[in-house]
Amino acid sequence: MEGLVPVQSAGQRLVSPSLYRCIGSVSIRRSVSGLAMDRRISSKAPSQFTIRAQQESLGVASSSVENDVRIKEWEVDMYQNELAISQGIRIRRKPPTKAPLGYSGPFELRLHNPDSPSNILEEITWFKDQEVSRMKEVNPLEALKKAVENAPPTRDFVGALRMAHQRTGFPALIAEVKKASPSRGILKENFDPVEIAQAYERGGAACLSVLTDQKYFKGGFENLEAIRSAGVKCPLLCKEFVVDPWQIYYARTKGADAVLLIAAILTDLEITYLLKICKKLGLAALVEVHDEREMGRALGIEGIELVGINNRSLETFKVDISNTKTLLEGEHGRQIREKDMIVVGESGLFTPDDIAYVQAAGVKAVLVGESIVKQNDPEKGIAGLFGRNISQT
């Protein structure tokens, strides 16, 4: 079934022993934030279609049966939050809500964080699930994927870092076509996406990434198609929030040739069932961690073959790039070697001293967005930032 999400990994654990204490067999199947997930719910409750087969026979009112069912949502949302919690994700994926009237079961005693985001990436991660509700609407999943059907065939994103790093001798770039982000706000007023991108590509970089983002990024979907219908050859990043699987199709049939997954607010089954969804549309999918925890979790999971490396926390947005060392030192850095990956180095490059410091801490590739789109010129600001001309003439 499109959508569904394996329950358990081998040797791992997802609920508690007190939640098999009550366990009553019963299933339930739902989407939780756009990933849909079978579980067996540990509740005395009957099931769903155990209370619509009990109302059939015995005339229970329907508004019981409606909120019988809200509480086995609820509660899947809250094994959800138990799942990312023991992974480390600090990002809840929606604002808190308190139990439906009736609840009784192992979550009846959790007291609620603050129901106001606590950064500004829990922020954005709120919004954008409510945004993809709303998209989902007007263009359902069904139409998307017979609009994907008639897409262009995707550009071979990893095969152009690969290419690049071994004609250069430096990191592949993707230039990022970036108007604006919450930390400093406009970053270009004349801000023409296109013409942007074909200097980016004039200038050499390897492939470009889009930010897709509307309100706290000022960008668009309508920049992304607009680059790909205007014949820029590079590869396509689309920088976006990926909370649902729905994101993955859309930015297929917006021209997108790779998609960010970000480890601080999806789980591994997560990013595992979304990196089955890019195989299958040929999508590649650059899988960003920020700390050495995310890191782990990215080499356990099976497929990825790109790893960015965010220096920003994106919680408080300062930067370091010493992040980039530190990740890639000791045994991560030994798996990396052994895996072939690709790994990223992202923000706060900003000159040639930056990108040897991150290549030499053993970085492939460098996603570069405020210290070329700030420039006059990107062609001579991508000279600058590298010390030298990357482009092929």
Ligand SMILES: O=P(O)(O)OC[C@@H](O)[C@@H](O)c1c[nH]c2ccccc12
Second form
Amino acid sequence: MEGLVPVQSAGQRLVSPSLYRCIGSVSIRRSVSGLAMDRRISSKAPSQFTIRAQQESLGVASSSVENDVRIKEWEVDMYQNELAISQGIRIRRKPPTKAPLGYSGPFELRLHNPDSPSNILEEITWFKDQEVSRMKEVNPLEALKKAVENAPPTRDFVGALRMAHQRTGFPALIAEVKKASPSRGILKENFDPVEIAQAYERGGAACLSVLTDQKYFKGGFENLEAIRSAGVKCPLLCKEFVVDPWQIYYARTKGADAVLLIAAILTDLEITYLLKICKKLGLAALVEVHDEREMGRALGIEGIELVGINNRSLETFKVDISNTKTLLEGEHGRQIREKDMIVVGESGLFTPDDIAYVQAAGVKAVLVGESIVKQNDPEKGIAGLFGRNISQT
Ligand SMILES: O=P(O)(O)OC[C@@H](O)[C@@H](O)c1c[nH]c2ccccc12
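So that was the form predicted on its own. Now I'd like the form predicted together with the ligand, please.
To see the whole picture, the full complex is given below, headed by that same chain.
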């Protein structure tokens, strides 16, 4: 990684934060192609010193140099999109922008991309990108890193799932604290996250999942914090749309024990880096897949312990619990057993038959929101979902 264009030097930023991200002392780029691009740019892009020297000696207008830098930034974003597409990722991470003035290069021939989001997942991802930029200004990464040093230790999310599975003989339950969703609207009017979390814990949940997205799920980081400080013992999954390492640090400071990484929006290299950050911070990571291709990608990434199979497409909202079975058949299922990974069956589970169905398919855990959060008494909701009391077996 040496020899990169510096992220910042002499108090003046040469490239935008979207190009380079700092994790500890290591500067990383957002994509595999980015690694190649780093080399390309580092050999071509002048240092700030050189830029200034050139400007002074040649009298070149600084705006033209800035435009060159803008072109490079834009091109890198385009390369990143190409890489994501090559991995079967349909979600574009940012709205397409027109090439900067004076651009000539490999993307000239590219067909025009529609500039409105093509589905809800893409819309959420675009919004998240801006939201995170705003949040970063209030809470810079350096401050979060300091806060993490003094944060209480995390709880063992994966261990809690394994223990509950052994104890009950059922898939371990990750019970979701969820007020609303774009597909189902408001699920519970009088929503008290702490009360719900405590009821889930009494009902035998192994872990909890807490939606922190405000705009689309009416969740919040304050819910995560409140549940944590109310003395709930279950490990907590921060249910977010992670597109930036900063969000992982932030989740850790707010009491998360695990985070969600959605394969539909992250490249393999991003998942790899984010897993490393999770490990460094003592967090578990639930890597979510929805189709065969994403499952294949997840199996090729080193260090994944928990894979979630979402039965709901985040692009179309279609729910089909046979997705869990399909993705666990054949070679993928064999590799999962061989690696002793825990598979979590996610979404659309309502009855003891549903639980039995995904268990027979091979899951050791389930992630359930709607069917239990909607009940007047979520504790009883859990017993209804499993067909028996799973709190003391
Ligand atoms: O409410 P359900 O159908 O039981 O689903 C829970 C959970 O699987 C779902 O909320 C979910 C799965 N993956 C996500 C990613 C983002 C937001 C939400 C989700």
